[in-house]
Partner chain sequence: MKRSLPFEIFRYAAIFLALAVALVPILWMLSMAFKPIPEWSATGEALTWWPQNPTLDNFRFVFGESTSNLIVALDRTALKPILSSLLSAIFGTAIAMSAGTAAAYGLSRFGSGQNLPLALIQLRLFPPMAVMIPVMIMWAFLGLIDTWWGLALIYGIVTLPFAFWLMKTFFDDMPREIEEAALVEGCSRLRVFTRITLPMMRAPLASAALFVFILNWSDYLIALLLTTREWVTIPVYMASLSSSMTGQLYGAKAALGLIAAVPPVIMGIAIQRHLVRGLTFGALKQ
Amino acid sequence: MSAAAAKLARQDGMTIAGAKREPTQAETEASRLGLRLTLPAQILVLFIALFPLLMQLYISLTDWSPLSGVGWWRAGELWNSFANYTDLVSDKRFWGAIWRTAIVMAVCVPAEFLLGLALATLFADNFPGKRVFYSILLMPMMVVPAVAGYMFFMLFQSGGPVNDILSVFVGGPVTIAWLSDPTLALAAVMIADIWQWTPLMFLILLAGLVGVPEDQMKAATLLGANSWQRFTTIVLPKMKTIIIIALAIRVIENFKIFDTLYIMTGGGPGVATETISVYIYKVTTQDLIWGYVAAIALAILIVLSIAAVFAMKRMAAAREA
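Would you pass me the chain only, in the form predicted alone?
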């Protein structure tokens, strides 16, 4: 074969290899069969996800409630267009609940992150009794939130253990009404949340810390880097994705805080500890203004979805860096 013929043959082969291969009849039939088999499940999942959302949007545009005397499918008879959303903008109690939720997140999430990171750094090394302490440390996370709320409700009573411990340090009787004071009640709730969910942050961060390449740490040590330099230049950059995941999980979960708080204070005294979840619960079960509740929930869903998208973009950027 001449050189020209060989070159032409190679070009033809590259063209054939680069061309998109048409699926065979057997592959087409297998694809159609797979679609027919999974279609019922796909329709069911779509219905489960989409129907409640459309129903919520429909109800949010009406004044419907269980006391209206008509079924929810006839809620259109009580149509109010976007009145619920305009009421939402001017609802001071709603914005107060949002503000208190933001305060809880601003305190609890950084505290849980810093404590979890410190504990993860400590548990990354071996020491005597590590397994025992590891099990003890994870126990708060296993407690049902309602039970944790009752525990801290008893701890922060005027004659409870917290005041007894403070009495020992002060040298006199301490009878602070923790759950009756607007400021202290919110602080007590945040202490309970930090106690229960720091172990989750610790667990996630420890998984990321263990995954840091050991050879890079050894190389940095040989080059003279101290512990802080190794932590800031190697550990933190390698843990970017894990840190974003941990923070995103706790921000979203902290936004929905309810069980512990409601058992401890019920949103009181007054509305001093009324977060957005407690506010929605009260409006739903006490005021029965379900159209307005649907508008609140939909607005919150949109905000949390935007936050989730932002977190995913940050994770993608951290992974590419």
Second form
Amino acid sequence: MSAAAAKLARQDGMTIAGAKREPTQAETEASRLGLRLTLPAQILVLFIALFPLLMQLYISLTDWSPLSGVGWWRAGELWNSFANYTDLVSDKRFWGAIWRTAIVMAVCVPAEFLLGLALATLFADNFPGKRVFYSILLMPMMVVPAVAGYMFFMLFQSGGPVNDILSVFVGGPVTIAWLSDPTLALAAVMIADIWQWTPLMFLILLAGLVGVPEDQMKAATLLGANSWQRFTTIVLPKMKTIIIIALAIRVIENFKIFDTLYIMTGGGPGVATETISVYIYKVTTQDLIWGYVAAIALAILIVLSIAAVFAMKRMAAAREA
Amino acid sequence: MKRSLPFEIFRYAAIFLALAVALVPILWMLSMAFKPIPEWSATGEALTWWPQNPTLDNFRFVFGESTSNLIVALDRTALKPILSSLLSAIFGTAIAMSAGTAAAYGLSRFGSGQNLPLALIQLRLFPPMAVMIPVMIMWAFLGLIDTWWGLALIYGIVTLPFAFWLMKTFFDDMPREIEEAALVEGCSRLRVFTRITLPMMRAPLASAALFVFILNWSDYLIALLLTTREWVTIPVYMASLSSSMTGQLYGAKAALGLIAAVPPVIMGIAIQRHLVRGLTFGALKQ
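Counterpart to the form predicted alone, namely the form predicted in complex with its partner chain:
Entire complex below, previous chain first.
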């Protein structure tokens, strides 16, 4: 029963007193139970959202750090107004990290999307072995990301298997030190990300592809449309929402990229693979300037909240469709 | 739809290439885990794709048994990190599932907590890194740093959105006739929920719990920040498997990585049917 309906029932009970007494009581019981059932989740959300955000806002306006010798509640003594935020604007390392995060996203997400879509197209109809191949192709996304990081760290060693495979094509020994070259290290972490998350695109896009009505495809074929025309005029428009959801999920998750990357390179060599999460992690644990970190984090949260509202609208549209 | 022979050839060729790319890194780790030290150390022999002398030494080593050809000794074994990973993931899943299922039912049936869907999606959108400062301060204040129960609490909150959304779509899909019949029979609504709905939803509940468990088990960043020594989880512990004497202990890392990777892969395949629903917050069903 929706809230609106419950309200309506209560109003009815008031206008026709006596006759509607019974449903009114039932409605009260229901809404009270509903409240009780949602309470734990509400408390957890408040616990992790409201209080930490206020604390973060407070600390972000100060020079407080765990080494300042006073508890965080007395951070006000180290008030620096908006200095953290103005510092942020001119922090080259921060903008460098944002830039690298953007590059990783601009390469990985489209690559994962196109590879996932291509694979999904191959799996659209039935063929022998489909189920087994499908299960195997999903395996990379289930590997613990940190373990994938250790895995790719081994693969990209100069005496490792990646170079071994390359040497077969080159015809001589290849000893590229992938993870100690700035450009190649960035390429390596992107390859690891694409390896791990193409299956997710494949999974979601295939679910969308299967939902494309077959009779429309048949009709288009009868009208003389070739497979590319069918794909662009029927399949893609039908899958629009699903594609947006898949891209949104990967953009959001890719923005957080940390585990695999941090284990493979630690953000290095130098700052060559330092994305925004790695940057915040290092400033938090090495520089310990927590007032500044709080300012960075809040700035990111505000930008992401705007994205959240946008994504939410899309998802609601998809559910209605 | 009928396909031509060239297409079928192309399809199998492309799929086999994709399978190879997906499997080679995993198989490499598998092979490393069973190699004796000379086959994986930097100074050792040339690289081989398959262990020449397969051994369980790497597994024995991470569990603290002294092995013939490993010169270093571990100051602590992998046993406690495995226990930490298990406890925090299991109890984190329990927290997320109980709060999430109850709230999902409350919203789905009684329209309570209209704010939760958006609030929980937002919770999921934020990089954990961006809220970790206050969380670290709070956890320190509550004495939860470096404990598995502290990890379990944060895991329960972080994966609550998935538990909630999955269970909400399951409840939304469930026909209500049986519940209504029980209400007419005179059952209280709470009794209907606990005695009729939940038992009927056993399979979806199990799938959602496995899904949430995989997410908790896969965490690295949170454990890295909130545990220091006593209760580090497997991925955090793995970093300590290197020494100045031998460099990276690839074999040991591969062995432990294998132990960490196997449960989620098996569980993931078991709940394949619900993966799309879980990953898209119920926006898509398979």
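The model shown is predicted, which means the values in this text are computed figures rather than measured ones. In this text, the rigid core denotes the largest set of C-alpha atoms whose superposition between the two forms falls within 1.5 Å. Numbering follows the first chain given and starts at 1.
The Cα position of Pro40 differs by 2 Å or more between the two forms after fitting on the rigid core.
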